[in-house]
Structure formats: C-alpha cells, structure tokens
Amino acid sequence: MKIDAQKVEERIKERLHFSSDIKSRAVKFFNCNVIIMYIAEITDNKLLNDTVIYPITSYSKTITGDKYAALRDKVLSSIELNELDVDEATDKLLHAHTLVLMDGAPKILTADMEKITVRAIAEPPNNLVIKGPREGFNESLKYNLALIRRRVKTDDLVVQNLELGKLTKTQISVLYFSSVADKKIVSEIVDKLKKIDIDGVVDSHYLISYLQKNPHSLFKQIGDTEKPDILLGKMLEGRVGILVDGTPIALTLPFIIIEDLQNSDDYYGQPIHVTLVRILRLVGVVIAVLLPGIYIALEIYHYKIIPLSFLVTIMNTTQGIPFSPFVEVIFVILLFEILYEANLRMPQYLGIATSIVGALILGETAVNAGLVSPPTVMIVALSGITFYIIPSQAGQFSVLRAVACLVGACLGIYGILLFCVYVLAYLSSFDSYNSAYLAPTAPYIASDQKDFMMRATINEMKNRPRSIANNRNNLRRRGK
C-alpha cells in the first residue's frame, strides 16, 4: 500500500490529539510531496536540518529510478533509518524520532533525532568518596549506558532493553555479564519486569515492589547505587543491574544486607583501616537502633546495674522531669525528626541555619524548661547521628529504634534481647533470589569472610563470593 503523505500526517496528528508540539514541514523532492514530522521540544533542530531537511532540499543529481529508494539510500544515507508502518512510526515519534513521509512510498522513514539535555556528570551526593572514581549516573539512560560501556570492553556484557509503562513507555535496561550471572536469576528478573502492568514508571523505585520477594517487609531487599564503578563491581560478583531512563538510581539484584556495611572507599584504602571502619559501622548500627531502648530499660527496670557515679548524675538531671523515660525519649525523637523533615524541605542555605539553630535552641530550651534531661538529648542525638553511617538504611533504622524503645519500656533488657533474636531470626528466613540475606554469616561461608568485616587485599580475593547466586562454573578473579 502506497502512502499519501498528507493523509498519513493527519492520521498521526489525530492519534496524538493534535498536540501543539507536533511540528511538520512540507518539502518537495523531484515533484514528490515529502512531509517531515517531529516533536520540537525533544528534537535536535540542528541535527534535523543538517541531516534531513538540507540534504532533501539541496539534492540536485538526476534520479531515473525509484525516488523512494533514492531518498533512502542516497539522500539520507548519512543517518541510521528505519522503515516502519504508521502505528510503529507514531510510537517512534514519541521517542524523539523524526518521520519522513513521502507520497507513493511503501513505508515511513524514521531517524533518531533526540536532543539530549541532561544534568552534567558529577559526583552523586549520596555516594561521596575520598578516593576512587567520582563519576555518577545522571537522568539519561544513554549516558548511563555509555559510562558502563566505557569501563567494559568485552562481548560478555549483555544489555537487554525493555519498555514499561502504558503511558510513559519508559526505557529500561537490564545489564549482566553472560558468563558470570546465573541465567535462572536473570530470566526470573526479566520475567517479573515484563509482567509489570502500570501506567507510568517515573523512577527506578517504582520497580522495587514488583521485584522484591517480600513487598510488605520493612527491610530493604534490592540494592541501589548512583555510581557506575559500584554497579560494575556488583555485576562482576554475579548481580544483575537495572537502569531506568529518567533517574540516576541503578538497582542491583540479588541483595544481601552486608552490601550496605561496605563502601566503595573500602576498596581504595588499606585493609587494616577498612576492617576497623567496618567494625565501627556495625557498632554504629547497634547504637542507632538499640541505644535509646537500652537507656529506657536501664532507667525503668535495671538502674541497679548502672555505675553509681553515673546513676547519681542521671538522678540529678532527671529530677523534676514530668515525663516517664519512655515519653521523654519519644518526645526528643519526635523533635529531631521534625527538625530533620523541616531541614530537608527548606531552601539549602536557610535549611543549614535552621537545623543548627533549631537543634541548639530547642534542645537547650527543652532542658532548661525541665521537659527533658541532658542525658536523653545526648542519647537520642547520638542515635540520630549514627543513622547516617549507613544512609540507605536510615528509614528502616528509624522504625526499628521506635520498636526497640517500646519493647525496652515494656519488657526491659530481656525484651531488647528478644527483639534482637526475633529480628535476626526473621532476617535469616529472607531469600533474595537464591542468596541468603545474612550471608556470609548465616549461613557461614568461610571463603567470603575475606570481604565481610575484615577486608583482605585484592590479590587474595581470587574467587567471586558464594554468598551471591552466580555462575559457579566460572569463578574467575573478581575486581571491585
């Protein structure tokens, strides 16, 4: 069936509800009507003019055969073209392709003319490093893939593209190493992505509830990063990466909890220092979650085990406080949470001033007014600061801290111990795509202890971790 350029133009515009940003330009090519359609805001006008419009309007050589073939093979030979029917071409138009409609042609020619206007590649705010690469992902899927391709020059890297969202038609890329990743895990992840039925995917976090095995659980089950070197390091261990157009956050699967105790800086520092830092991070997690609850339990039930001099200090500072220790701690926690939320949403420079002045003035005023005691403020402040040793887990820690406070107020230290046992037992039952959530401690994997709390040197870590489901038949030296 031959194309009538003007009728096809009307049909496409009608399907797109005659949107004002759909532009078209009619030109002549050896007495044939040619209509060029594009969306102005997402099309590179200079590229369009240099590679499509000018070559068509300035072509002066004699054509004796098929004019459509000449247009495709000679005039527009400098760009990559696709030959599509009307419906397929309309979809391409929405993805920044330019359409070339020609009277009498069997198909519509399309060419990618996307105008890429993205945030400059910079160090991401949530993955700052002292040493190591400082490049971070931005909101362009093409740029993010380029950052990975620049680091990986092998045919072993597989990039599988999908399109999700009935209205947004967001581009998704699934990345993995063919010889490293477990094919069953890859197939399971891709199948879950293909089954997603949603109007739009605005950010990669829209995919999390579809991919995680326990969508209603408090605990994080999918890794995320904004840095290509971290994503690549995880892929070298057998994980699958997921990049989403429009967001700098890459997802990784499978995920185990130890990943958040590690940092990309760890692999650029001395092993002894890194080991010490990881121990401090673990201690920080315990302080963040349990310290306020333990403080409440000690004040209410177990004050006899507190050293006498410290007990006297606490008694002197808490004398006259009208609230119970539990209410006092919860009041201070709420105060800090409100300050945090206000600081997060205020203009940058005003937020800095507000957080410092607000914390000092409100804290000091509350103490002087006899509403809270200095030890309570110190305990909650220390707990709040240690949250951000592992910022990606701050939300989970906040909920666990509140539960620990309630348990400590009701059951004392024994309740705190039962709470810890319950959480560990619950996490031990987690399975993240055939990878134990608490590996390599539960189950204990001796070979993976080289990169758990202690970090061995790179040349000592010869095999990929067995904590992660990967291709066991191809255990080459890993890098990270």
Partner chain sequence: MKKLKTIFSPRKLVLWLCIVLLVFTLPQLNAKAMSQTEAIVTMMFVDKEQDTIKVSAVVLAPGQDRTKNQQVYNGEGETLSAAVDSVSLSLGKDMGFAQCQIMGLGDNICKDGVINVLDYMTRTKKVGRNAGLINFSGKIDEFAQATADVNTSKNLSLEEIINFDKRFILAKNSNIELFYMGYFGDTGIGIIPKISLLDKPYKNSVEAGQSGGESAGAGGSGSGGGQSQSKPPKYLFYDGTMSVFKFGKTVNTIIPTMVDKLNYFVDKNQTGSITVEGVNDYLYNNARVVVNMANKKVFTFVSFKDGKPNLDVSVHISVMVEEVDEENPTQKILRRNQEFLTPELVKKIKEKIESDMHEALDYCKQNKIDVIGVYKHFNAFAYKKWKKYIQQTGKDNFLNDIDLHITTLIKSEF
Given for the second form:
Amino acid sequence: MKIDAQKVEERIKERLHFSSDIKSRAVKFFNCNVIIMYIAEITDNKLLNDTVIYPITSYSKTITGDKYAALRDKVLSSIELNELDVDEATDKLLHAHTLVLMDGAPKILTADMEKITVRAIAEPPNNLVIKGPREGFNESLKYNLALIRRRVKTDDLVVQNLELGKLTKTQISVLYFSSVADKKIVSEIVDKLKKIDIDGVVDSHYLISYLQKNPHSLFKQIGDTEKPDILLGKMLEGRVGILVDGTPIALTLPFIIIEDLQNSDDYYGQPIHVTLVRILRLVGVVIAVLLPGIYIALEIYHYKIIPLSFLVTIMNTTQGIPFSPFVEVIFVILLFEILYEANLRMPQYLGIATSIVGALILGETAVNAGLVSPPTVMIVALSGITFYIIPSQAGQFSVLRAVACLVGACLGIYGILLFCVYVLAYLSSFDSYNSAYLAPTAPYIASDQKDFMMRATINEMKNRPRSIANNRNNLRRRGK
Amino acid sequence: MKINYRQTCILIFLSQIALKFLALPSLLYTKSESNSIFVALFLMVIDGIYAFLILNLAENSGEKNIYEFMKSCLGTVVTKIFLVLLLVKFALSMANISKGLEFFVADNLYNELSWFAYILPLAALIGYMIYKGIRNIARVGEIVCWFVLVGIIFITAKSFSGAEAESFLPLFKDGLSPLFESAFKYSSWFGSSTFLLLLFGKIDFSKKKTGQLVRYLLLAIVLVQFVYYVFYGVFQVTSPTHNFCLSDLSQFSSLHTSIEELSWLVVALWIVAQAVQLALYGYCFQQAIKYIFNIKNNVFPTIVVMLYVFVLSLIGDLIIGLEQIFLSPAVSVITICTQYVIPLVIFIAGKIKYKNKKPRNKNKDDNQQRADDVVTEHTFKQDDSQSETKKQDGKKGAV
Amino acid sequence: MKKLKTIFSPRKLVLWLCIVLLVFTLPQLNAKAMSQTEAIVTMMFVDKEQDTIKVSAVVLAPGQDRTKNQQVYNGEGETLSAAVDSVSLSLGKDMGFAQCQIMGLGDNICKDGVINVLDYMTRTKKVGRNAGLINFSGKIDEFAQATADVNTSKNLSLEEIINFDKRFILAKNSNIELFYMGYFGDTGIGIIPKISLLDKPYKNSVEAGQSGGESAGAGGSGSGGGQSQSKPPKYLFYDGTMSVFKFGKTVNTIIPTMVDKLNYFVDKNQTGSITVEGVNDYLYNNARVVVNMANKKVFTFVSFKDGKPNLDVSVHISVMVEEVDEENPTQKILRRNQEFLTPELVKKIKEKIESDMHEALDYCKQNKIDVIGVYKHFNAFAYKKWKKYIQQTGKDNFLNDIDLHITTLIKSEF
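The structure above corresponds to the form predicted on its own; please give the structure of the form predicted together with the partner chain next.
What follows is the entire complex, opening with the chain shown before.
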C-alpha cells in the first residue's frame, strides 16, 4: 500500500475532529509531496525545524533509487524514526511525535519532538530535609526517570513502561532492581497495572485503589514519595517504584507501616539522635491519636487516676463549662480541623491572618466565654500538632482520634484499650505484597531491628531488610 | 496460616503468666500461705515440661492437626471424648480470665460498669481476632509481650524494697500437704501448655531453637516467682485480701492514694495481655468445636465462641457462687485430667504409633503450605540464602 | 445457608455489635465529668459520741481561689453508713472516696474498735488502702476544719506533717494496709500516729489558717453537724505520739521519748539522736553530748536457753557529735571534728542504748504490746520451740520471759 499524503492528512485530521492545534506543513522533496504534521503546542519547533524541515527542504544531493528510503536513511538520519501505519501514527501524534507523510511511501515516519515544559526541579514542600539531597520529582516522567538514571549506573535497574487510561494514555514506568526485587511481586504489580481499565490517570493516586489489597482500609498500604533519593533507597531495599507522567508523586510497593516513622533525614543523621527522634515520633503518634480520648475517659469515668493536685487544677478550670467533656473536645477538634482546612487553601498572606484569628481570637474567646476549658484546648492542640510529626498519616490519625474520643466517652479507658488491641489486630491481619504490615515487630525479625526504632550505622546494616518481600539475595555488601 | 517458633514461644510465655497476676496469689495464700510461691514454681515447671512434650509431638505430627493425629493413634471415639474434655478446659480457662478481668475492670477502673458495656466490645474483639486466625493472635501477642514484661518488672521492682524476706519464714511449717492441696485446688489456674495441642499443624518448626523455648519458659517462671515474692513479702498476712495482684502492688508502692500514672500504663497493658490471652483460648475453643462437629468453615464456631464470651458475663451475674464452682474438686479433677493426663496419653500413644517413622507427609500440599508460610512470615533460611550469596560473591571474586 | 453465613459473618457481626454498643452507650456522650457529679473527698474523719457515729469529710470545692479549695462537711447517724449518707445529703452529691488521702479516727471510736469502720471505708467506699491513717483527739468537726485549713492556707498538708516526723516505730507511713497487717498478724498490734488539737500554738504545732475564723466558716452544714461560724482557730499538734491498737482497739499511747527507745529494735528507722550526760575525759569536760545517729543497722538473733527465749540484738550505728554542752570549753573543741569519738563517749553511748532498750522491752512487757516484732522473729527463726513456748505462756504473756542481750557497735560517721 502506497500512501497518498494529502488523503492521509485528511484522514488523520478527521479522526482528530479537525482540532485546531493540529498543524501541517507541506514541502517538496525531489518533486514528491511531503506533509509534516504535528501538534504545535507540544512540539519543539526548533527541533522540528532543525531536524526535519530544514534537512528535507535543503537536501541537495542526488538520489538514486527509492526516495522514501533516502528520506528515512539519509535526510532524517539524525533523529530516531518509527515507521508506522496511519492509526499508530495518529496515536503517536498525540504523544508529541511529528509525522512525516510522503506520497508513495509504504509507511508514515514519526519522530518524537516533544517540547518539555515543566517546572524546575525543586525541593518538595512536604518532604523538607535539613541535611540531604533537595531534588524533588516534577511532573515530567522523563525528567523523573532522568533523576533516577543519573544516580544509578547499573544494568540491574529495570524500567518497564506502560500506558494507562483510555483517554489520557498516561505513561507509567515501573522501576526496580532486577537482582533485588522479588520477580513474583514485580509481575503481580505489572499484571495489576495492565488490568486497570480506566478513562484517565491524572495522578499516581488513581492507581492506589487498584494496587492495594484492602482498598477500603483506613490505612495506607502503598508508599509515596516526591524525592528521587527516597525512591532509590526504597528500591535498593527490594521495593518496586511506580512513576506516573504528570505527577511528581512516585509510588513504592510493598509498604509497611514502619516506613512512615522513618524519614530520609534519618539516614544522613547521627544514629543515636535518630533513634531518639524515632521514639519521639512513635510517642507522638500515641499522643496524637489517644490523648483526647484518654482525657475524655479520665474526665467522665476515672478521675481517681488523676493525681490530686492535677485534679484540683482541672476542676478549677472546668468549673462552669456547659458542655460534657466529649462535646467540648469534639468542639475544639472541629474548630481545629476547620481552621486547618481553611488555612491550607487560603492564599498565603490571608493564611497568616487566619492563624491569628483562629489561635488567638477564637481560642482565647472560647476559653474566656466559658465554652471550653483551657486543658481541653491544650490537649487538642497538642494532639493536633503531634499529627504532623508524621504528616503522611495525618488523615488516618484524625479518623482514629475521632473514634478514640467516641470510645473514650462511651466506654472509658477499658474501651480505649480494646480499641488499641483492635487496631493492632487489624493491622497485623494484612500483608502488603507478602510483607507483613507490622514487620519487623510482628512478625519479629531480629536482623531488621537495626533500622526499626533504633538505627544502626549504615555499615552495620549489611543485609537488606527482611520485612520487605524482596529477592532472597539479602546481602547488601560483602566484607565485615 | 502458620505461626513461627518464636511466636509459639511467646504465646507459651503469655499463657504461662496469663492467669497468675490477678486473684491467684491471694487464693493460693489462703491454703499454703507464703509457701504458695513453691506451688506456683512446681506447677509452672510441670507446665514447662508439658510444653516440651507437646511441641515435640506437634513437630513429629507433621501437617496433621490434632484431630487427625489423635484419630490415627487413638480412634475416633476417644479422640472426640478428649476433644470435649479439652473444650471444657478451654471454656473454664476463658471463664476464669473473663471473670477475673471483669472484676478487675469493674472494681478498679469504674464506679459502675454494666456487664453489657464490658462484654460487648470484648466479645467483638475476641470474635474478630479468632476469625482472623492464630497468626493474628500471635502477632498481637508478639507486640504486647515485651511491653507487658517491662511493665510488670517495673511495677514489681518499685515495691521490691518493701518486701520482707523474713515473712516467708518458717518454710513448710505445716509440712508439704498444704502445698499439694493448694496445687490440686487451684490447678485450673495452671496447665498453660495445653493450648498447644490445638495448634498441631499450625506451627512452623523450620527455625526451631529449643534454647528459645527454654528462655521464654524460664523468663515466665522467674517473672512469676519475682512478682509472688514481692507480693507476699509486701502484703504478708493481708495477701488473701488482695484480689488484684498487680494493681494492688502498684497502688501500695506509691505514696499517694491514686495509682501513679506510669503504673496505670502497666495495668492497662496487663488488660491488653489478658484480652490477647482470652483470644488465644477462644481460638482453641473454636478449633475444638470445629473438630468435634466436623465443621469446615470458621464462621459458626467463631460465633459460638463470641456467644460463649457474651454468656459468660451473664452467667456470672445470674449464678451466685460461680467462683465456688471453679474451686470444686470436680473441676480440679477435670482440669488435671485435661492438663496433664490427656497430653501424656496422646504423647505416649503418638510415640508408640510412630515409633520409627515420622508421620510427616512430604506431599505437594505440604510443600505448598510451607512455601506460603515462607513468603508471608519470612521464615526462609537466612543462613542458606546468605551462604548462597557468599558463594556467588566468592566466585565473582575469583573471576 | 450461604446468605445466613454472610449475614452472620464475624466481620459484620463485629460491626453490628459495635453499633448496638454505641446505641446503648450514646447517652454517655453527654455525660458530665465525674469530678463535677461527685464530691471528691480528700480526708475523712470518723468518731463516736455516745451512740452516735459522727463523720466529717473534707471535700474538694473547685473555684478560682486555690486557698479555699477544701471545705468541711459534717454528718452523723446511728450507723456509719447513715452518717456518711447524711453528709452526702447535705452535699447534694454522691461522695467519691477514691482520692481520700487521710482517714482520721477519733479517740472514742478507737476505743470501741475500728476494724468495721476501716472495712466499710475500704471495701464499700473504696478508700485506697494506702490512705494515711491517724488517730486524733478533740472534736471531730474542729479537727477536720483545722486540717482543711492547713491544707489550703499553707503550702503543706497533713500527710506531710505526719511524714516529716521520723519517729515512727515502724518508720513507715502509717496507712490502712499496715494497720490491717498488724491486725491480721499474730499479735494483732497496730500503731498509728496520734494528732491532737490545741487552742494555743505549741512549739511544734502548725497554725490552722492565718484567718482561721474566716475559713472555718466556709463549710456547708451537714444534717447533724453544721459549721461554727466564727470560732477561734485551732492548732494541730503532732509530736510523734503513737496510738497502739490491739486487735483493732486502742490499748496504749506511746509518748515520743519511749518511741525513740523502741526504735532501737527496728532498723527501718535509721536516724535519731542520743543524749549522754557527764562525759569526762581528755576531750570533754563533764559535758552533755548530743550525737546524731545515722546508718543504724539492727541484727536480731533468737535462741532458746533452758526453754527460755533469748533475744540477741546487735545495734550498729554511725554517730557524729551535734552539740556539746560543757563548762569552760578549751581550744580542744576545734579538734573534735576528727577525734570526737572518745572511748568514754562510746562507753556512755553504749550504756545509754542498752538501758533505753531494756527500758523499752520492759515497757512492752508491762503493757503486753509487742510493738517491736519479737513474736515475728521467734516465729520465723525458731518456729517449733516458739510454738511450744506460746502454748505454755499464751499469746498475751509471751514477752514476760524474754531475755534480752544487746551488743552495740559504734562507729564515727566520718
């Protein structure tokens, strides 16, 4: 089948509903009609001119034999070309490829001319570090892959590309180290990704509900990061990374809960200090989730646990408050959450004003008006602040905190204890891609304690963590 | 879903200390005074020996569950009778823990606590854990275990200086008979290895370390002895009036009336440990029902256990003098029979039947089960994988 | 069947149970703080007048003024529970005893027996068994008011006043548990501090409120009691006097000097002072020397000689000279820090200790109160012989034949 350039052009334009941004340019190549088609907004014009249009129009050498072959092999030899039929070429056009249609040619030539317009590589706002790399992913998959490739110079790194979304045709890359990651898990993930039937993938979070085993669970079962060093660190432990075009957030699997207590800073800091910080984070979690609930329980049921001098202080301040402790705490929590939501979405200069209004005026007047007591405000504020010790789990914690408050009000300390056991039992019951969610605590894995609450020095961590289902090649390095 | 050897040891440890720190020390004192410490030691050592026996049998039984194993050794009728007796034992143990916990919670934590509010969340929790299986219980136990251990040591150590060693003297002033009477009467508080019978085929012995079991057993024994020493040493003649060993000890160790905040944390952890223990016995109860009535799924046996837990609290309120039932000689005979005689009979029968051959059947299913276990619990052989890697590395180095 | 299974699947059942529970416990969401619905009793006093039981409760009263946080409520009734109920009625609230720090027992009730009172308070009302236990003399309502005033107007509490004085025979905090231990023990002896109420300040007493009259009026009026409106302030007085109980009833009161002497038998109390007269040697000139005692260790050995119990007590103490009262002190005084422990002084101290201990044992023998744990020692270390001996003498007279042998070891604290 020979191509009639004009007809093919018409056909492609028709298929794309004569979209205005599809440009075509006709040139002559040794008396032969050549039409160059591209989408102007996503095509790099300079590249197009330099590598396609100029070589075709200015080619002066004589051609003997097949013009199409000459165009392909000699004129456009400086770029990577594909030879495709009409339908495939149309798809490529949408992926910022430039099509070269030539009368009488057997195929359409396409070349990637994508104009990459991305924001600069910057430090992600929710992954700030004091020491350590500050590069963060941006919205371009290519750039993001480059950030990884730049750090890894081995044939072990595998990048497997997929395209998802019937309408968006989003590029997705699955990354792993072939010698480290468990092949079974990789193929399970790739299979799951391939089976996704969805119109469009706007962000990597669209994939989460397809990939996690308990989609309705409150707890996060897939890790995410915006930083190449973290992604690489996790991949070195045997995890699989997923990068999605159009989003700076990379996903990592399998995920275990301890990952949220760890931070990239931890590996760049002094081990003893890091150990203390990790303990602090864990205590922070307990305070964040349980403190308001325990306070309610103590107030309603167990004042005898409170030391007398402290009890007197509480009694003095809670005297005359019209609400029950539960309502009081929920009121303050609500106030806090509303302020947080408002603050988050407000322009920055207004945000400062809201903080002042929220913290000073609302809080102070509520206490002065006798609506809430100072201990309640203090306890909810403490709980609210400690949430952000582990920002990635703040959403889950606020739900758990609300449940703990409810249980504390209904059943007291006993209820809160059973609630804790329930949460523990729930967490121990699920595995994320063959990795126990609570590992290395339950099941206890002795060798992984080096990077659990306490952190050993990097040279002591000889083995890859066993908590993660990785290839059994567990030795990080040889030597002592 | 199997549990690994370490988790088994932890369950044994939790089981060994489960019933020991509520009413038991005060009850023992009524019969054998401060010499009760030796009663506890004696019975716990016996429980330890039984743990070895049963685990040895479980290891040799391969993938067979207790029903299949007993059936092959003793026949269906005897098996079912034994299982019914075991069911009774677990029912009693659950009742014991549940009632102890209820008294404790109602008396120490609340002014008024309705049985409904006590039992409903507990039944729901137990049901959930049982339904999720032994691995879930074991994992929760694994987390809770260390906190409980540290907590108990903390509370007891605080009171240690107040314990008078002289109050233990004279030793055995009325001879040894009160000790044996005490051991007989309160036997249902012991027998903490019997639950292992119901875990046949659910333990992965691939990383078995006998030393680990010895360590956990010793830890349990030393811990109980330490607490009892401090308890009897501190309270002396008033020991029988202290029904809540740990909380009373922590209360007494502090100068102030209210229990100190840290001690409360420990008491709280203790409640958690009791809940886990209740779930463990509930699981055994559920398994026994499954085997007796040949039920394949977990749903109905779990509901039966939940109902039982629920009814337990109700019975306690309706039947006056339920506590006395626990102390009746009939109950002691049944518990001694189930705790000590049945495991021994099964052990001997198993040894005779499989004198030279192990019933381990290395068929396909077996391997499949193990493979699952290896992936989920990471019980793959670390040494093997490391040595493999080392070999590879060695080769590379040579090249 | 399958449908049934899904309906009753444990997962759903758990959910249903939670919903049911929530429905039943929902009213609790609006429950007030317990500290507001219950009157929190911090101290409880019980006494008897003729056949009427009188109680006074010091109750926490929240308010911005921390100095007036405690108020006294009085009540009376034929029985203890009726008396407590009458206080409850006057308060208009249930009383919560979980934070009760002190239980005070009046002289009259102590004579009649206190075990039933303690049982009611600890078992029914859940007063902690480590609540301090005291014996008081004087009017119950005045005493309660005085303690409440001490607790509010000074940065001091009754508990601290009692604990400051180290002269307990058992050198432990006096509390209900220890009292029970004594009561249920073989001899039935219990010892608790005795505090009295004075109209005038005494050298060692604590003023009850700077403006006693004003704060005394801050109590509510109980059904039987009521508060005196402008009474002059009363003063708590505690000098280390101990009340001795035998099987729950007071049998004796030990004065502080005797407490000091009895303390030589107990090594839990490691401090104290010894005064010796007429020390005359190369360093002292007919001096009266007060030495401070520290690190006291007491070793008790028991044996039977000719069927008679023999108590060997070995007292080891470290001493340091505190005060020397002598005529015409010379410059030798400056060397005393290093060489104060002269053979003469040691001899005098030994003599003093021995005479005090003998006196203390005689006191016990006379009053038939074994406050120094003789029974316990013999029972523990010579059980069989002691059992036989007790059968002969009876439980009341076992102290009579005790032979006491004392050895002392005096060291310098330097």
